[in-house]
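In structure tokens, one chain follows: the form predicted on its own.
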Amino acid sequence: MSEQIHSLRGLAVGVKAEVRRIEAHGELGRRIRDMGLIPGTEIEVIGRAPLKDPVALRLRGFTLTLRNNEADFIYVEPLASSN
């Protein structure tokens, strides 16, 4: 496993990354995948609430917000061209 792959919760605003894997199972895993967060998807963190939860993402031409407890199950690898 690459050391660059970590939970989505740790990404800073403005960073672009690619989804590598989803570790949620059951209903939560299905819901995350239904929102378009599947391996290979490029995302950008576009904002965070003042207390860092939720996080706003841009992917596939739309904006999505996730709670940190959902973002913990999504593992991403930052893209070289982002901050």
The other form holds:
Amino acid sequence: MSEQIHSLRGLAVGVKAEVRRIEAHGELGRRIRDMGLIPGTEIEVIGRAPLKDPVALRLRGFTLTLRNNEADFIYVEPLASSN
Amino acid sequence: MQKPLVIALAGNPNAGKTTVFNAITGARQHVGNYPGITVERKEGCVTCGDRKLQLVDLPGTYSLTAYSQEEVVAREYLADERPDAVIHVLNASALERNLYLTVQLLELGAPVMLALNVMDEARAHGWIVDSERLSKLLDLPVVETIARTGKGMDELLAAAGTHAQENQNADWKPLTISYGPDLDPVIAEMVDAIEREKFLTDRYPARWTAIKYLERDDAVLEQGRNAGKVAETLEDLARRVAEHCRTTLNMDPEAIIADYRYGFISSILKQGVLSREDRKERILLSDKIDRVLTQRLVGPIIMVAVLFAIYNLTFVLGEVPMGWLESLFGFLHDTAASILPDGLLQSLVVSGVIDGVGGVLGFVPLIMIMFFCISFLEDSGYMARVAYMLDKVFNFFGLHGSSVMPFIISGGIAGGCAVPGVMAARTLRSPKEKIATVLTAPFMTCGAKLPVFILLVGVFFPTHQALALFLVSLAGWTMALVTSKVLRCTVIRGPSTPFVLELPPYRMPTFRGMCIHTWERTWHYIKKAGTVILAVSILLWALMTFPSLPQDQVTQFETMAETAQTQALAEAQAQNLSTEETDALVTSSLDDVANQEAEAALLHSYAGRIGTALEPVTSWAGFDWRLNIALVGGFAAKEVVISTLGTSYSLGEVDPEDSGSLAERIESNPNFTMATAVALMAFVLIYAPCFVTVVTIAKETNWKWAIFSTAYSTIIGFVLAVVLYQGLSVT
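Next, give the form predicted together with the partner chain, keeping in mind that what was shown is the form predicted on its own.
Let's see the whole complex now, leading with the same chain.
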């Protein structure tokens, strides 16, 4: 099971996943949580910017963007149904 | 007279809070800034039945933590002013996330009611929201609205009036939610200590303060340290429980608190409040649009086209009303000149006041059109996409994806203006990137610098004019990006602000909303023109007027004028000219003398003395006293560079649009070489922003940064000019 968990950066467009762990602290950690990204949240990568960074996610009914180096702190487990 | 009921409007960005505010208050609103910071403060009055309601629009926030200025402002307002009711505007299609703020408002004890906005979008998403059930579960009024069409606004206002009336003078009853077996006992212990000592209890509920200590909220920690000794006990308790949580759960207390808040929310939503239509998830219109507008190849092309179109619209369309204003001020100029007797008063009113303020107000049409376009991009949701697409590039230079608009408007495409450009930096929420943007945007080739470049390029690079101008624009971009990188590594050091940004769904903006936005920002600008800028324009006028020529020189010029007139008349007689031709000859020889007198007067004035005094230094860059005065004048407005050069070359006033005679004069001046021209162009591109821009920078940041901007850009510009002049002179 735990092998399935990897950082959000590696998630391909169109893949759905569930957030498992967030290792960001301080301002970034708080912003991420304020936007509703907490363990247990289901997310879907819906696109990447023309230069591959930042990445756009769909969660809780809205679209959120973050940079790849911010996505590194978020660990997700891809959901089986989407593969 | 009854005291009006105070109702605060809170909500997430993109939830439609501003649309609700505009729909309720309409034109009866006024905008200012919170003292000392640039967060906008909006208020409006409205009557509901026989009661007067005062609506206060709090800045849009996702949370009430103390990281951004907006959040601090919203929180302090609620704690200190205690409004009679708080309308929380929610985006019904992202209800779960939006309720996070509701929970925090309730924990503070505020008398909250909810406006479930954009119900139409929620339905399009396939969400079914039971607002009655939500109202019952949270025990507060809930009204469904679609602010864009005005639906539900009357009900909202009525409900808010009633809610405010009921809660007027009532005690705030903070919501208590459990934070689990690890935190609850500590919170209880902290609450005991807080209540015993009445620690900050006049502002915040005891439990709320305790939670803030666990969240390590800097603003509250600092207030606590000044308020009493219990602070130490509380910090100690918080530290111990934090260690405990980290060792047993590998989590920070603030993460646990967030988890429980979302848990509380989802337990409410699961009780039949939120359900999803049982059908395949629709691909929403917004996502379809995004597939094109942010596509890897097409997206950037469309973006460039949109930015270019806005730029064109602003400067092409703006030219017409700008022409009208110019004519109006030209008319005032002529009228004042003819009514007032010749002399200092006339010169003050005409050159100091009318021309000075006219120069500033002339920008108003540009600013209005530009802000109208920007409001459209912002309100429609496209601006967030622009930031999303460009963030990677701008982040490399220590800026933010949203820095692009200020750069373009300031003259990123040659011919803009730094004043609206700097104002456009308001869209940047992160203070460090905003300062870096504001300080470097004036390096772009604005419309006032352009005539200088065109003049010099025409004289020294007649065969490569377009290329040379293009290179100047490119130099502006390079300087701006490189400088911001340097600034972000030195004086504005610090990690980049997280790019955790919402891409709101595309929406058609309301015309009314865009007009209100445009007018707010334009009015700010006009007010400025009437005060600070008027004063500086008078100061510069005085510098270029006083001291006036000594009497003996004036007499000398009078004699010269008489001689010139006699000579011209004699010549006309000798050549047997007609009366008209004679008049023309006399006028032109008198003008010659007047221009020589103007040159002498300028040289004699304080500005001339400054110019001459600067010569030993500026000669390193090849600038003589004439250029120095022109550049000093250029600080008032870059347009002045050419007209002042005209006076100093005794050509009288020269129109920047038609500088042929000046070009000839420069060409025939042996000291004005190609090296001088290149150094001058570099200096004009980089040196101190014009005064209007400096005032705008001060307004958007503070005077410290405005003065810094003036000083460092002048120094960089000068160093660059010296290097270029010396380098090119050697070869």
